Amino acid sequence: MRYVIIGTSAAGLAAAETIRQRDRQGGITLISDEPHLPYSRPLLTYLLGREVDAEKIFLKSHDYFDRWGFEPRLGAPVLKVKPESREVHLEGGETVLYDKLLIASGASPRLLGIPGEDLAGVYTLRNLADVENLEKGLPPGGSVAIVGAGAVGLKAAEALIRRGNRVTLLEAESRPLPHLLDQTAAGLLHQVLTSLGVESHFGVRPVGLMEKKGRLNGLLLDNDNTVTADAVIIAVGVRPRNEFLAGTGLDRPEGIPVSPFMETGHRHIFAAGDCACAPHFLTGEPAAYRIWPAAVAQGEIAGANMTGAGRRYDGILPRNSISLKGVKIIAGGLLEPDGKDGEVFNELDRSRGHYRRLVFQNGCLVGVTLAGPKAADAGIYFQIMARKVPVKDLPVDIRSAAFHPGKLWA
């Protein structure tokens, strides 16, 4: 059996190792357009902020591929997949044949689509090459504008402050992490940004990038104001990497549709991770929920099913966390209840920097936000959501101010 996997990050590696555990003899080829050993993308901002050394971000040792019996194709971008002949065409002319194929190609940064994005001094932050480019091009102590107050933009802001840069953060929505946090939690996060020295502007969009002598000089905003900057990092989200699937029906802008078995519309082709549209655990709605644990879980399911296991993926229970200046926020599930039978419980203790927000739907916990010291208790709330336990059946009231996770299933 010839297994081919496009992508060597969370989903691809999880699938490859699962396949090898179930099939000791099959050939497994791992393809990546990056020349490096597999590394942790979540650590890139820590590398940028010089909190970790470069060697600390790599997930595997130099003998990894040999030990597992994998055939690597590193630094080999995929040009096209031909399902009818089961071929993967690589840049450079090589064609790789497969019996089973996994698309785990991840995602690429979105750009703004405004004039000036090709100027020197304009960066994204998605892969190791981006960090290397920033290291070469960032002026020491210079001013940097970050467009986008998602997780990448916020962690990049903290990293650049650590480096001694002046940082301006621009966000089109009214608050940081707008799709993850409510106004109260986002307000706590904004306070942390201010204490770091980040100048934040919300409800504004860049409409053009200004140039001086062929290099970025600033940004023109939609409110007619300008922001001077020596560099800009665009962090406004990502899009699935599926351009090499043109003509197959799988290159959809929202991501590759998959069944609960991580199968695509083409027999023998599976998809997992940031490029795939898998269902939400609570709503069943398919979307690309791009978080590392979900990619690993999907990769394991896809790898097992490529060997005939017939395992079903129950869906993603979104969970995100961010830590800035020692303040941790964890949020997951649904931000708002859907329907009449919904309830939101809030508890704020500003003196301790603690915030707890619970979302209930049809008598079950479906969303949680924790900020401050009690963020460490997040695991028990996610267990309750994952088990879909009606709150009336719990031995204690989780809304109580005196609630402690140790009182549940002790």
Given for the second form:
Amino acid sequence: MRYVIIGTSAAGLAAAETIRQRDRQGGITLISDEPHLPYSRPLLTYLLGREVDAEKIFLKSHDYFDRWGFEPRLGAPVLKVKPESREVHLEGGETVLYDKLLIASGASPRLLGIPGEDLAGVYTLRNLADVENLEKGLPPGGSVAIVGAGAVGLKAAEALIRRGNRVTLLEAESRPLPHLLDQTAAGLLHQVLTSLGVESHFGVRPVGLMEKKGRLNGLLLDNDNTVTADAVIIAVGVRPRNEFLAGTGLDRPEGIPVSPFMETGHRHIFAAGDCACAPHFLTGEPAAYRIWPAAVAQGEIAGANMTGAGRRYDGILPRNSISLKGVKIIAGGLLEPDGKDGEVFNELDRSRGHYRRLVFQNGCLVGVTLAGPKAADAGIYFQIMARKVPVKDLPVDIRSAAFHPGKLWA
Amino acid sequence: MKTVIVRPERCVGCWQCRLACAVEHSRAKNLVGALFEEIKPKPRLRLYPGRLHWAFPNKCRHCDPAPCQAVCIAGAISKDPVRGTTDIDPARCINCAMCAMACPFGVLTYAATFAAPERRAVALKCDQCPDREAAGRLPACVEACKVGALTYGEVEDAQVDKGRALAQAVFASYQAAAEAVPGLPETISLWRKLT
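May I ask for the structure of the form predicted in complex with its partner chain now, the form predicted on its own having been displayed?
Let us now look at the entire complex, which starts with that chain.
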């Protein structure tokens, strides 16, 4: 059996290791357009902020591919996949044949589509090469504008403050992490941003980038204000990388459609991770949430199913953890209940920085936000959510301030 | 592989295990030294006594496969193939709390430790006392537990014991007028009556 995996990040590696555990003999080829050993993309902002050393971002050791019996093709971008003849064409002329193919090609940063994005001084932050470019191009102590207050934008802001840059954060919505946090939790996050020294503007979007002598020197906003900056980082989300699938019907803008078994519409082709569009755990609708835990889970399932396991994926439970200046906020599930059976429970203790918000629908827990010291209990709430049991059947009232997990297991 | 086995029904919530755990994870490894350390060592297991009268020693179960390992974005969590433990490398941990999001038991704590570079805050949880194990001693919490709520042994053995106790209990209940609740020492049942 010839297994071929496009992508060597969370989903690709999880799949490859799962295949190897189930099939000792089959050939496993791992293709990546990046020349480096597998590394952690979420750590790039920590690398930028010099919180971790360059060698710590690599997830695997030098002998990883040999030890697992993988055949790497690093630095080899995929040009085309031909499902009829089961071929993957690589740049440089090589053709790789497959019996089972996994597409785990990930995503690439979206741009704004405004004039001036090709100027020197405009950056995105997704690949190791982007950090290398920033290291070369960032003037020490210069001012940087970050467009987008998502996870990448927020962590990049913290990293640049650590480096001694002046940071302006611009977000089109009215609060940071608008898809994950409610007004109160976002307010706590905003306080942390302000205490870091980040100047943030909400409800504004840039309409043009200004140039001076061929370099970026500022942004023009839709409220006619300008922001001067020596560099700008665009962090407004990603789009799936599936351009190389043109002609196969899988190159949809929202991602590669997959069945609950992580199969695409083509026999022998699977997809997992950021490039795939898997169903939402709670609503069942196809959801474009691109998070590391989902990529690993999908990769494991796709890998197992490539060896014929027939395992089913329950869906993505959107969730994320953001830690800024040591303040932790963990949130996930649905932000608001929909329909009349919904209920939202809030508990806020400003002096302790504690915030707990639970969203119920039809008697089940469907959303949770935790900030402060009790954020460490988040996994228990996610477990209750994943079980989809009515909260009144639990042995303890999870709304109670004295809620503790001991009673759940006793 | 041996592990710490928790019997919550025996726990009286005395916190001795927490104290022993903190001392074991201090630089000095003794109580007096630990008290004067610049970074106070933190216990890696929790109890929830108090208002609800229900003490529950909650600690890492060293799951296999471990959900925290699957979500760790820093590659800091690994399974020890020999000891069977789930370990966090403080040198790689970036304190991002992804593991707290994944752990179904809520056993993680985030605090500074002398073991991390620059004494940063990192994720802390039970490591099953590797130094003690190397020296052939019991984990600190087990050694400290006076009521048998924490024991050290094979999970399979504990399951067999528990199964046998259950079978005996069921059998006893068929006997006329079952007298005592099996498996609960007299001291504990008396204490429960008091509270």
